[in-house]
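We begin with a single chain expressed as structure tokens, specifically the form predicted on its own.
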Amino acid sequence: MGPLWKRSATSPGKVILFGEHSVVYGRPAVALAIDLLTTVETTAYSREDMTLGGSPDAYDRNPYLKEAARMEGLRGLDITVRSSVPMGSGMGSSAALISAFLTTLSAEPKDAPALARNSFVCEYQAQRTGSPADTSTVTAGGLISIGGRGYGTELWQVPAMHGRGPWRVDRLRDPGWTWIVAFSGVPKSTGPRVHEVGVRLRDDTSHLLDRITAVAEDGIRALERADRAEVGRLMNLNHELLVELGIGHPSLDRMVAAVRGSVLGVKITGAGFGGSLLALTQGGDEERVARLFSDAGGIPFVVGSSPQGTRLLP
């Protein structure tokens, strides 16, 4: 018997400009949807089994799809995924996967606030920790802030989860710059890393959360002014704080050393412990800096913003 229906959706990746880890505790963060896309095609059958690319085992090994299907009460689906976002890179691969998959489950476009909330619940349940930064960013597209007092035009709110939150999600004005993301090739797993940071923060006496928050708030103001040099300076400061938080890695250190002096700013983006760096140049020399990252062992991506978030494809 043939398929009952088939639908496709696409979702962008993301980078965190300021505030990773602290956003888990309700502090402000800034994130940007980037033009690396994940496309999910879902085909429904009258059978009961669930497959990923035709494989039941591949589906069983994917906690994000399993949680999303469990939440929706679905069976009899085959899911195909095509993505230019490396897994475990800190560029929102799981958030893009969940948001796009949930979007394929309806023939009509999803309500964005509901999609962002449901995607966060799925990711949180799969990881057992985290914040709505990734899922809200890929759903909304463009430049947004999450948490804090509200710094732009409100898009939606995400309810508290297990004592953390709620989070307000705002649209910020995107300066439209080109960025470089350099993947270390060392994948990270967000859930355990967020837990490790939480353990460290319980004993923190240096007010790291407050210091990261202050940088994020200054970063929001600098982005609103499109002050490229100040954003770069604050990225460098944020990186130092994240290293102090203990989420660095030797591969990241090598790449930072390779481009320091050639960029305005470079910092860890995402959970750290591997993953990726985000860099901002003077403008126009992104390809040269990308080669420096590559020579240092990184996998560089020259990216722009994706103004459009998750969407159902025709």
Given for the second form:
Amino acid sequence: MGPLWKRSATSPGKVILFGEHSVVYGRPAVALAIDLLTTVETTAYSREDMTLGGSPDAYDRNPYLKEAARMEGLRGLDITVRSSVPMGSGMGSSAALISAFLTTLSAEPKDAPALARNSFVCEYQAQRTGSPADTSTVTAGGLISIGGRGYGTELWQVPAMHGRGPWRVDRLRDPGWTWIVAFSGVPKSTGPRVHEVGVRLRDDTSHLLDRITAVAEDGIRALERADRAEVGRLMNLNHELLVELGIGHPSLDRMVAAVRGSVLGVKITGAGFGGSLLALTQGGDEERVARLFSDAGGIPFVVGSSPQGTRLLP
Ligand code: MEV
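Same protein, different form: I have the form predicted on its own, so give me the form predicted together with (R)-mevalonate (MEV).
Full assembly next; the chain just shown is listed first.
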């Protein structure tokens, strides 16, 4: 029996410019959709079993797809994923997978606010924690703020989950810069990392969340003015606070040391404990800095923004 239907959707990856971890507690974060794409092709059959790339085991090992299919009450699907975002790199691979997969499930383009909310619920259920930062960024495309008091044009609200949130999601003006993301090669899974940070924050007496929030809000203002040097300086400050939060890793220290004198700013992006760094330069020397990252053991990606969020492919 042939397939009932087949649809493809694509979703960008993401980097967090300011405010990872603190956004879980409703504080502001700024994130950018980047031009590393994940494409999902879903084929429906009149059968019961679910497969990923033809394999029931691979599907069974993927909590994000399982959660999304459970939420939609669907069976009989084969899912194929092609992605230029390394899994566990902090570049939004799971958010892109969920948002693109959910998009393939209906023939009509999805309403973006509903897609962002449903993608967050799936990611949250699969990880048992987190904020809507990644899922809203890949769904919206471009530069956005998540949480805090609202800093641009409101796109949507994501309702509170287990006592955290709600989060307001705003569109910010993207200065259109080129960024360098360097994956340490040390993959991390977000859920356990967020839990670990939560435990650390319970004993924090140094107002870390307030200090990260102040840097994120200054960062939003500097981005608005497209003040590259100030954004870089604030990225360095945010990095120091993230290291103080305890999410550093020796591989990240090595990479930061290798580029420090050649960039305006460099910071952990995403959950940390490995994962990736994000760097901003004066402009025009991104390839040289990318080589410095790879000499220090990283896997660099020179990226631009993706103005488009998740979309159904024709
Ligand atoms: C992960 O990309 C960002 C974190 O803040 C977790 C989250 O917001 O869900 C670490």
